[in-house]
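One chain is shown next in structure tokens, namely the form predicted alone.
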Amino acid sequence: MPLPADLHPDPGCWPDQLPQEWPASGLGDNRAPFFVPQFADGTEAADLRFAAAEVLPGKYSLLGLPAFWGGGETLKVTLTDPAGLTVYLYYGVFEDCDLITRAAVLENTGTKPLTLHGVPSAVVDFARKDLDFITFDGEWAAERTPHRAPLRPGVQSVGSVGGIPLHYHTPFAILCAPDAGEATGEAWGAALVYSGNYRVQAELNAAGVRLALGIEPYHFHWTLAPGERFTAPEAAFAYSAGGYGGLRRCFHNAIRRHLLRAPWRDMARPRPVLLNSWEACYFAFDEAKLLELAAAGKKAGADLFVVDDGWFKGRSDTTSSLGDWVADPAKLPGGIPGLCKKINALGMALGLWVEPEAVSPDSDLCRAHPDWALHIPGRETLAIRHQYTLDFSRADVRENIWQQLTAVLDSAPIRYLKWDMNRSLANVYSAALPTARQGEVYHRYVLGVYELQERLLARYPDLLLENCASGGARFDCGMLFYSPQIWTSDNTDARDRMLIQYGTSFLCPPCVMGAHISAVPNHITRRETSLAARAALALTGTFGYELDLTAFDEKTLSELAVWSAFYRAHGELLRGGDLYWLCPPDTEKRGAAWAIVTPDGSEAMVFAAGEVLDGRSLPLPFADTQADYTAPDHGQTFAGTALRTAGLPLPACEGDFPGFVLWLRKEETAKEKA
């Protein structure tokens, strides 16, 4: 909070030299200003005091944002102005997973109208100021590459203005020390559990780091009237003394635990073996095609067969139909209900892609109702990809989207929704807004976005729910409170896919991402992997198929069939285990090795793909010194302590990017017999 001169411990100390709790601009401190709120005289500047602390039972939840549970406490910490404004900030504390969240909420105590221009979830200040900053960067078919740098003096950030997070950057930052690495040294993380235009930011200054995170300031004014209340999205802290990699596993057991939501949580629930049809078939199929790709898919030992893009009215092609959730009576005659229930007679479940927040201008939906659609008045709207976006903002937009969605899935008995989202927001302006709050449009459409995940799951508490954005252009710690797995990237080459899957695992455990084995050629890379590297990087995920298994012979579906009844063999593992990047790969992504273990290193899945798998010996850090381990499937023993010092042999494999995959049994040790 700032501290006014008259408090200063030494008069002649600035405030921006000082570490601030809630910092604001206007009274000193000249760093880059987050928080601005203007009150009815135009002033911009908030005196902020302390008035009161307590701790409370129980972690705190917010009023229609997603956020962590289960913490065992909360404090509260009352600050207020006499201008009229008082905020509350709230810290969640995790001790099981290491976690600390934060959260604030700002209450209008005055008389007249004041207006926010910025609010942070969080700021943090660091005294120390030889610090990397790392982020995850990227474009579509390339998230979440990590980018480290040492701080310059200034400001650095990352965000977006798109109204989702989008693919060249990541709601997640870290900060660590010059030396740290994969197991040594300092690091801090910082994640914004919410999916929409944000701003993390880092300033190096004469003080130190200042770290800030929140709602991305551009376009965000939010008009509170006396007595009303603004809530910010909740920011989630850990710390590790040794290195990202135990950042990550701070991370992975905070979201596994306090962050994915009943049924999923449980890592001991299995999770299904998915087949999608889209590389399969894109928009060119029929039922008869359908039912034929599923059958093939029970034969590789799919459970859940997905109907991508193309199953409802008219939709042959992306330039139509979006926002008509009806099934295409010329491609399945029976509707859904007949669709599904001879998938069910396959012994497979049904699932369904859908674009709830999207509409064609070739749809009933947007000749019946244009202005539904962002756009503004006396302005052409601009379409991308053929389609505009829906004002997720207004209530009766969202009740029509939910009537539609909720009569296809109470029609049959859909297991599985993939929920995606194709371009970012333009032409932002809502109809249902008077003009001086359209500030507010940007943030009031990923609350309905939210709303209308938080029915879903009321009504289909069993309803397994993918989010997508083009692939991985919102994968962010909000949409995983409502949605168990996103999809990872568009990108399902393998060779691509490490490098992906290693950026994302810094944050989110490999049990959230939406990973698949595909074709090769790959349909965007046009390069060759083997089978053994796709498979491996699917098991390091949600696993599953996206490719067209009517074109392979017996042998290859039976291939396949032993990968999924290996998934399901090690589900438990993979879903609720320890990562462990062993060799991580480079921005050359020639290879990389990484293990998954047991918390209690009762087991460990080994995995390596491209060009480590030359013959080298890989030492495993996790491996237990007292005991030995032994590989099941291949009939080996191996000392613990070799695999720590000397390391676990790997193949000399050549060929155009192979895999590995070994798992690994501890035995039980002199000690644990006795």
Given for the second form:
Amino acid sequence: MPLPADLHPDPGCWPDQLPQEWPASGLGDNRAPFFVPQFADGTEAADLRFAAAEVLPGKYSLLGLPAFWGGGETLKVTLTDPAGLTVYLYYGVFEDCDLITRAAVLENTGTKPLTLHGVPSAVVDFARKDLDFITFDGEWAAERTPHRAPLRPGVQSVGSVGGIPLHYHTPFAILCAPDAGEATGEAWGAALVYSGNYRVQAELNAAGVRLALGIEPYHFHWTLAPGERFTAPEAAFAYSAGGYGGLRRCFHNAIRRHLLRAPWRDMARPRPVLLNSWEACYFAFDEAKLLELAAAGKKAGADLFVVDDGWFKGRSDTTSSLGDWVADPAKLPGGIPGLCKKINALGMALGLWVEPEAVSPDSDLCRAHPDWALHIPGRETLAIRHQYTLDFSRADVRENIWQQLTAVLDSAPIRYLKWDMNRSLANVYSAALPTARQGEVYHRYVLGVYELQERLLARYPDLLLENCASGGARFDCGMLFYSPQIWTSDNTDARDRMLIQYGTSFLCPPCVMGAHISAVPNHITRRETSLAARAALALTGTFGYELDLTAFDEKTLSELAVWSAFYRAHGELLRGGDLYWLCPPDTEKRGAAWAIVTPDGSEAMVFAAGEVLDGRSLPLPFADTQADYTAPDHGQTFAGTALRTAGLPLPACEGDFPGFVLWLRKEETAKEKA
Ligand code: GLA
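And the form predicted in complex with alpha-D-galactopyranose, for comparison with the form predicted alone?
The next block holds the full complex; its first chain is the one shown before.
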């Protein structure tokens, strides 16, 4: 029944009933505030009004911050508040992959200082209420499991206050229609291009759903003097009516084409097959052991040998030496140059592990500069994994680490660097900033990390950088701007990896996921899985090895060499293809099937693992019904119609977590032949 006119609220007078492009608190929009400026008179309200809009050629970039690049044009919208604040909203358009990016620059246009207590990167209001919220959550060794639930009234959010995104949540979320699934239904994805404290927040309210994402407001206070500007990190959005499979392909294309940078963005450039020393020997090695391992790696087809943690002065466990980036003479008498020469003589390149942001209390660096670690004056500093975090908001601290890193990298042709970060930030206080500016430290820290990685890439343009954070605790679009691959998880068990890589793949393409074949029983889960399953998961990633190959006989090494050659032969397909989850894993991790298909459909790699290998047939939705397909490695031919409808017959496999990999090639259709 309609209400009497004088009782009916006039929507024009209720700002919280209207969609807003850049909502501010304090002036009638009573939804959860994210943008909170504080003016010199104590006001925490902004009255931003449209002032101008222009379309600029090319995609905007953000000074000191990672951002998608190379898009067609930029929409710039200017909003002003006469109290002394101007907000520039930037919209980047990537037509080739259906991606819109957003960023905001805030300028103090007044005559007195202004403090920002919360700045979203973007806010999007949806005029509908029936949406599900999908977040990607977990813990160490179990990162990014998708969790989906209908939105409840009020605010639901994920985020981090640990200085890096951490294992628990991901700076990426999806809103979707209740009927959306892998291949159908409407889905909207939002990713933050940022690697520090963040919040992704969805609010179901009377008007619909508000999605907001940006830097977490906890301990964020940024003061702008008159004329100064603050740049909020970028957010990226995609939409698909083809479910989260469609959404996934938008993000994958955008990341591969417009976030990764030269030379590794070029999918045609092969990534090396990598052998990492960590699970092979942990800290227990000397040069002889490393050379023996590398020689076995060569036989298994590896191109790059990576010495993980433990190569630097006095480091024999986690209790010391972080911050002293010189080779341990006891382990490596010829230093890094000596080791590199010997590795190169085996026909392999050398890579190294470092943890530049960390310092051990027991290190020369910490003894010389005890105030360089983040610490709150008068309070005990928390050591996690026996280590502190260097104050990367400080240029002098970064410069010291830069000098040490470049001394190592200049001493020998090092082709790869694994940049690790093994703890959350705590005791966040910088000795270099005044009391009133301590709320800037978390963000300045992230800017410091970005600056150092940018400097590295500028000086060593061919260096392959792989980020890592206790496994996958900093796996975000920000880090992907600097490193084309990130270590996905410390858990290398194929069964667990299936779910971790599935969750990660909602945003990220396989070619950025660090993935290695490791030993069985697995070091973390003690589980046995087949070599084929471990290979299938490694091929759906950067492919490499992480196990003691010196324990293997020649026959086993040559079996591994076949997988290495397979990765090399199909690298372009695996790195550049479209990913389809044909039978996604459930949380019980019983099994899954997936495929990677060249964008033109000419080739496909079909994978299966676990219980799905029970003799069933797997329909391939990408199969061309007009064409035939061959499996050249098995001498089989299939009709496209049969693959699409009846499906590809999978073998019935016995044993521990079986795996299956099949390369399919489309034959010319009768029409093409004619
Ligand atoms: C972290 C990484 C591992 C390994 C160790 C070394 O846990 O995730 O891959 O590099 O550090 O200490």
